[in-house]
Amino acid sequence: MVRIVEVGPRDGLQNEKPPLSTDSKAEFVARLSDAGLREIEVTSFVSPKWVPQLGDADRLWPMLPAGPEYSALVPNTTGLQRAVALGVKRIAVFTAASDAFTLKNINMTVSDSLAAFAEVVSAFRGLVTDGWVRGYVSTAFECPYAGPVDPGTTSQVVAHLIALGVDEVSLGDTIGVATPPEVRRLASVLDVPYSRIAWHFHDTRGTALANVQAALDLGYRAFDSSAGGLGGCPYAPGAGGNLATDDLAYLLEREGEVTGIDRLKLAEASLPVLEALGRPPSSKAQLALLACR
């Protein structure tokens, strides 16, 4: 079985400027749940000063419908305390394979970020005995500031995160440049069980599904995606960002995988959010399905 980790409510919205109401976000999550998504990353317990769009995490979390496994990004111990107080049991921490990227985004080197997250993970384990932790590695293939990243460098960051005690590492093609040979090259140097790796592809240059296929052929079974392709690429204005869950679900089902997703409900789930943001649907599978409605 292939796991789809829906990241639209968090990664899909975090860079969007038009503010969305908490009620709209809760309704979006409810629609995703009704469509059959079982793992949903909902928000980030980051300071509203840095990510205003996700500044309502404390209000949103209690509004989530029962059913899916929900997770949230936790950037530091302050965010962790807020999350744990609300009963969050699945968290994610965020680093990268490029110092240039982490310095620009969180004002830390990669090593500094790993040291900070060691404290977060340790504290979380002490507070939530049945908790689950994901570690994100952005710029797994290339950095918008420093250029291509050596696969060995990415592999070392993955190994550090596993040593910190994370349950799963998500490898992010942050600027959407990777191609299938690069996926195979990175996979060849990872010294981690397949079950502890997820892939987070962006479709900036139209290669996301090809990269998914490459990872599937290697035996990987976990992928991140965003309903309706929400989440543009901030490093390539006008370009697509996250791989659309609609396109991923279509590919997997044509591959014979059982996703448990109602694709029509999924296609409709992101429409109110896209309308509120002033963005037309961009997922090809979504557009095709809505046209046949």
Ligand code: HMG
Given for the second form:
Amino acid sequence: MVRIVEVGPRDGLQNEKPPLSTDSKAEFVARLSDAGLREIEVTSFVSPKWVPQLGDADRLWPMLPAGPEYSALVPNTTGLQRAVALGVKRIAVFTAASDAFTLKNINMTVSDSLAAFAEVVSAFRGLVTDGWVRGYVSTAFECPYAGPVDPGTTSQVVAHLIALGVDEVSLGDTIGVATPPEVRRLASVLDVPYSRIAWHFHDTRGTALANVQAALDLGYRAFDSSAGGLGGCPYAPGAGGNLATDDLAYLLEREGEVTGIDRLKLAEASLPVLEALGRPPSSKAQLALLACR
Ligand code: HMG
Ligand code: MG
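Next block, the form predicted in complex with the named molecule, ref. the form predicted alone:
Everything in the complex follows now, all chains and molecules, and the chain you saw is the first one.
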């Protein structure tokens, strides 16, 4: 079975300027749930000064419909307190393989962030015994400020996150530059079981699905994606376009994987959000399906 981690409500919206109402975010999540997505990253308990669009996380969380497993980004103990007070059981901490990126994204070096996250994860484990933690490594291939990243550097950050107690590491091609040979090169130096790795590709240059296929061929079974290809990172210029869940679900379905996703409902789920943001749909699988409605 291949896991799809839907990150649209978080990664898809965090970078968008037009404020979206909390009601429309809750509606978006409900539509994703109805379409069959079982793991959804819905928001971030980060500083609202840094990411204003997700400043309503505390109001959104209690509005989520029962069904999927929900997760949220937590950058520090302030964020952890907010999340735990709401009963959040799945959190994600987020660092990178480049100091230049983490300094812009979370105002810390990679090493400082790992020390801070060790505290966050340990506090979370003490408070939520059945909790689950993901660790992101952004700029796993290349940093928008410092250039190409050595696979060995990324692998070290992955190992550090696993050692500090995360359940899974998601490897972010933050600016969407990676190609299949680079995926294989990075995978070849990872010293972690396949089951503890997820891949988070951005489709900035149209290589995301090819990268998914490369990772699938190596035996990896977890991928992040965003309905309608919404998204990007506020501290990664040019990082528009997460891999669209619509494209990922199509590929997996045609390969005989049971995704549990109703692709038409999925194609329609992101439409109100895209419209509110003034963005036309860009996922090819989504457009093809909508054209045949
Ligand atoms: P800072 O300014 O260094 O922190 O930010 P601070 O401790 O000095 O706090 C500044 C103010 O924020 C204070 O308020 C704090 O109370 C408040 P003031 O006293 O000025 O009124 N504050 C908070 N408020 C609410 N919740 C909190 C919180 N923390 C502090 N949790 C900080 C450091 C980490 C907080 C900040 O940099 C931050 O929030 N960054 C988040 C950036 C972000 O969300 N980036 C996008 C996610 S990463 C990504 O997209 C990549 C990924 O998709 C994978 C990939 O594609 O590569 C995951
Ligand atoms: Mg991302």
